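The chain below stands alone and is given in structure tokens; this is the form predicted on its own.
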Amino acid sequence: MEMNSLLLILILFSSLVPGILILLLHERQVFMRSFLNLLGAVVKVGLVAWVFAGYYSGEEYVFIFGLAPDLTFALQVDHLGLLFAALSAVLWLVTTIYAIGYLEGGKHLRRFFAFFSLCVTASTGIALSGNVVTFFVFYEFLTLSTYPLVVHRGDDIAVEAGRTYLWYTIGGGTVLFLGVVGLFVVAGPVYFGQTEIIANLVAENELQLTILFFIMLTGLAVKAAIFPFHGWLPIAMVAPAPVSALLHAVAVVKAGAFGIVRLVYDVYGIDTSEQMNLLTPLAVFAAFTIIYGSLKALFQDDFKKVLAYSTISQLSYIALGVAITGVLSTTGAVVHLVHQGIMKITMFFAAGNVAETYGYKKISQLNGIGRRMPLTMGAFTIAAFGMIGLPPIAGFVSKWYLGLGAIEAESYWVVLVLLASSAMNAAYFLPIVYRAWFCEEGHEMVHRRRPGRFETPALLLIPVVLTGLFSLAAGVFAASANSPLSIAREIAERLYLYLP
């Protein structure tokens, strides 16, 4: 085996290899379970660095194993993929400290732990994967991982939401399942970036192609939350705060907008998928979706249901640039796959926080808290602005592109769909940001966890200062060569001027 095909092997086991281990161990080995994690997420981003190093020096990444004549094992490394593979390597890493510090001294640690890498496992497989088939694999394999993540707590509401939680992503993986192997029946194998296979194809078998493409956005948009499949997304924040903020950054929510994006950019191809007249009901659904999040989150009082319902709208983002064809109006979906990544994880650490170190899961609790946790709610609200959409903060940066992108492609409606969807996040985190710096404490502050020297013990704390700069970062330095937009601008170009 070549190096460069085995370095893809590696990325895999870096996390695979501790989850199965992690299971072999006592529940008291509490060093060893936090070394083998630390130890995986570390190797893990430095083999996405040696890969990314050297995919922008020339090199080919391929790994194909045959199963069957015409079934293979296919994985390969290209922009798209090499950017979520840098995306949940580098946020499994934060995440994976802010979780040993979150669940310290909690129970069936053991168990939370190998999965939680396993669960990244998947989202690297689902990256790296180099045809429809493997993609399918990772993707019913991150369902089965995330499962015993959401229903850690392990009580009756808990058990509730994981029943749901399989209902919603197991119905979606059979309707995808179907649709992979009507897709395999039609065009046989197709891998990833060879849009001339469907092309080919579609002056015979329109009609069936249009089913299946269908099909699969509809087993794809389970996972990616989008209306009316989004139901399983504010259920599931019964979940601990690192499995909450894995969901919505990296895992599952994810890879359904990833899903998305292959679909139309790398198997159906932007000149067929406009041919046949497939992105209109998706820039529909998505738009709708857009807004309907928004409106719920306007009326939610949980801290944690806010940030759910925010993302069933942030994401749909994502699903609307891809509809819209363009070269600004796709940089600003994929880059929003990082951009969204990192705020919301931002988020997500610091509602944590909140609830560990004082118990407070409410927004009209929040009164006063900036004051007692300004690190934390510091980095709260350079995402929450960057949610908005306001510079120069990440955020910005994907709608700036998403509306651009609109006007050339004289979609003005999109325009007036970015701006409600504005107008109405200022209207649910800025009463967070003003509860939170500015209102007087309205509740005792009482510690449930004693935060030491900071205002909540360092391993809560660093993660949510680091992925604040993060997203700080990502807008003030996105003209910066190899920054997330840098990415998603080449992509965007090779798409649409076929450059090689």
The other form holds:
Amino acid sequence: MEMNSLLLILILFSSLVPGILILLLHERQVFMRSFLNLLGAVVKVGLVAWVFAGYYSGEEYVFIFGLAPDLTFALQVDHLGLLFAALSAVLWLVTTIYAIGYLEGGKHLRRFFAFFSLCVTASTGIALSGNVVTFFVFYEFLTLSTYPLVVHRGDDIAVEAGRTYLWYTIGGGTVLFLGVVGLFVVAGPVYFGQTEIIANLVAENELQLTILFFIMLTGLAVKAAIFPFHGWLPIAMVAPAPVSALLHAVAVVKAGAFGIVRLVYDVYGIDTSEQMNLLTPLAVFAAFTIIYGSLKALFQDDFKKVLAYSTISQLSYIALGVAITGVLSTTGAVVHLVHQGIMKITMFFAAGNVAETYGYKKISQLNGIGRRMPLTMGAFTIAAFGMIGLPPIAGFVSKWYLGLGAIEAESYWVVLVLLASSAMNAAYFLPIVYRAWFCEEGHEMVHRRRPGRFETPALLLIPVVLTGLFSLAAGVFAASANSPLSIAREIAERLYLYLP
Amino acid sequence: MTDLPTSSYPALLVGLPVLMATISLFFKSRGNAVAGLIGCLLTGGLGIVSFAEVTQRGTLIHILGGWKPPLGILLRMDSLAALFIGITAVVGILISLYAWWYFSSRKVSDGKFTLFWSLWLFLWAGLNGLFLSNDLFNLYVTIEVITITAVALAVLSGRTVALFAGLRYLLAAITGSMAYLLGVALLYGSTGTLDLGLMGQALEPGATATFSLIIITLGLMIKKAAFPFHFWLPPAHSSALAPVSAILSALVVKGAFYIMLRLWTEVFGVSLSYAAGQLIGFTGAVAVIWGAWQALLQTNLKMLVAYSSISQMGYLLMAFPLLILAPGVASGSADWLAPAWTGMAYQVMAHAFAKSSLFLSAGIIVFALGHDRIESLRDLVAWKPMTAMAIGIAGVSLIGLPPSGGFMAKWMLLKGIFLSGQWWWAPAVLLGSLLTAGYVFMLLRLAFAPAREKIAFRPVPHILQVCALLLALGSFLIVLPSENLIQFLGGTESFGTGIESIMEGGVHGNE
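Let's compare: the form predicted on its own is above, so bring in the form predicted together with the partner chain.
What follows is the entire complex, opening with the chain shown before.
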């Protein structure tokens, strides 16, 4: 096999193989388990970096395996996929460190870390998929590999939550399956980027293609938690913090959003989608979800629930950016894919740290926590400011581009939606920040669950600080080469290059 | 047909298991089992080797005793037969290994079921013979051998439930056989031959052909437990011993289906009409949904798995309407025949692996707990992680999630459905998938749920779990060589000439 094809397979295997090996280990082989997991994570980051460098120096990376006549399993690298793969690889490494610290001494860790690795294999697979069928394969694999993580605690609440999670995701997957087969029959095997296939068929099969678009969009919207398919997300919060973090940042919800990006940009093509008027309904639902998620978040007291509703809202920024055409809004949508990931993972790490160190799960308990956990809450504050859209943090960059894009496309109502959402973001995040830093602690002193030199165990502290810094750096260095923004910008410019 | 390459494999495939079954009858308890296991391993190995031979040399024939047809008996091993024989071999070996440890680690007071090995080998010989047969009477003889041995195996445990279920099974199967035999007699009377190919050429459209088509199809549908003749299957399959349940549901029901497929594609071309295909497809679609719905309502694991068989077998019938062309459709433009055909083959393979794995897993649970109430699956991931894994993997293949064999089957089937424009079958396929997801995840949900009380269970030999897991993995591994397999199946005579004749018949029947 050619070296470059092999690299793609190795990227997948760097998490698949540790996952399977961990399953074969004994529950008590803690060191070996952590070692395998970290080794896989480091190797994956290295391989992705290698491919990244190679791709930018003009190499091509394609792997194709025939399953049936014209049904192929295809992996390929393009800018968008690479960006998502890099995000998955880096955040998996960080989350692995965090998870090792967070779950230390827990039960069924063998199972947990095995499926954790499989879940990342699925999300990297989604990133590297070269055609619709391969994307679907990994999309379903993601559902299956995340289920044991969601029900990890194994009590009745977790199991019930798992049931809801499955009904939503399997239902969505079935709908997507219908759409994928339909598309295959109408248009044949569609590789990402071959938008001319659909463009040539529009004249004859407009009705079928329109129906198929909305079928597939519905299937993807379930994972992307777009209203009215968002119901599973707050319930799935029962999962341990590292799982919620990864699910919200790169795995499940992001797979849905990434799928929508692929569907519009690389399957139907912007030109065709606009010509067929497919994007207006998406814009309306996305805008509604942004407002709805933020509104719901305002009334939560549970720390993780606030973050969950905030995710619902933030995810739809991506869908909204996709639904508005123009270089600027596309840039905003793609860059938000990355920015939302690093900011949200920071917030989940912070929430997990607070819960793990002091047992606080409610916002009303957070008075003065900033003084006891300055680094954790510092990182959280950066991420929260970013979500609100304050410069120079990552979130500001995405919102700025989305806003400019809306103005460029003369969709002024979108600007209003963005402003309203930012105001609400501020309304539910600022009180947390305020309580943490400026409120006095209550009288009763709660003792730390895990004593130690730092404010919380190092394995929990390092990841949150790192991702907090990433959020800051992604904003501060947005203009430099190879920042998420410049890659997003490049993707957007390529997409519109050939358009009139 | 007599000019095809000859080989002794077809004769050995039937002769060897019969010989080994007879030998094992001479021994008592331990020796019987040893001879039986050796016989199974040899038969299975032979099945795999002959499958490989067919992939190399194409269709093989064997003329028994050198007497050429129509006087003598000709065994034919084309790619369709080779596929069924290959699947039977792989699944059969794993079930036999499981059975060995399953029986040898039971207490003496539970009985040793010494007859199991001889019956299973006779059954295997019957299956191989059925897949190789090229004439209607041989098909009848082999399916009778299968019926009798299968019923005997089903009542092997000697429990009252099993005896009652076995009696119902026997009555249903004999009714089916009688219907089939009546049809065969009519056909023989009107054509003067029993050879499939010759009969296909000689059969004239008319009342006799139509009546025998109907009565034979009905008989076979009873035997394969198609809706609405499925009533006998759940009790019979669920009350049998674990390895027996696996054999019955993974392999035996496929036998009747195989005859039906052969006859429809090679003999009845002239009598088939578009409406007949639609009707069969409809019963399949109802079975898919009804079976899955019933599975959801069960409280015992083995009953659930048995109803799931009814649902999964329904998918096989849903390919039939796609194979018969609507009036006015030219056969050249029918590009959905290949997907429908391969989808059906994949469904056969995926179901054989997944279903045998599920029944073996159920056997492990019965072995450990003494019962199979679904509620007792609680906390399974903690006390039997490998079995939980096997149930999960096999279940995923039944649902048809990628990248399993079940996914390939449903993909091909849906593709065929859309290409043929018969879109009304699509909701049944998808609803079936969703309901299947419902009962599979009901099991998994319990497997992850906390136990209500401390579970006391008997230690289970590790190897039993390995066998179940390997079978479950098999339902995924069949996807890897799919490109070659599909090519291999596409080269099958039934697909080449058989489909040709069915299409001509379809068109003809509509004239």
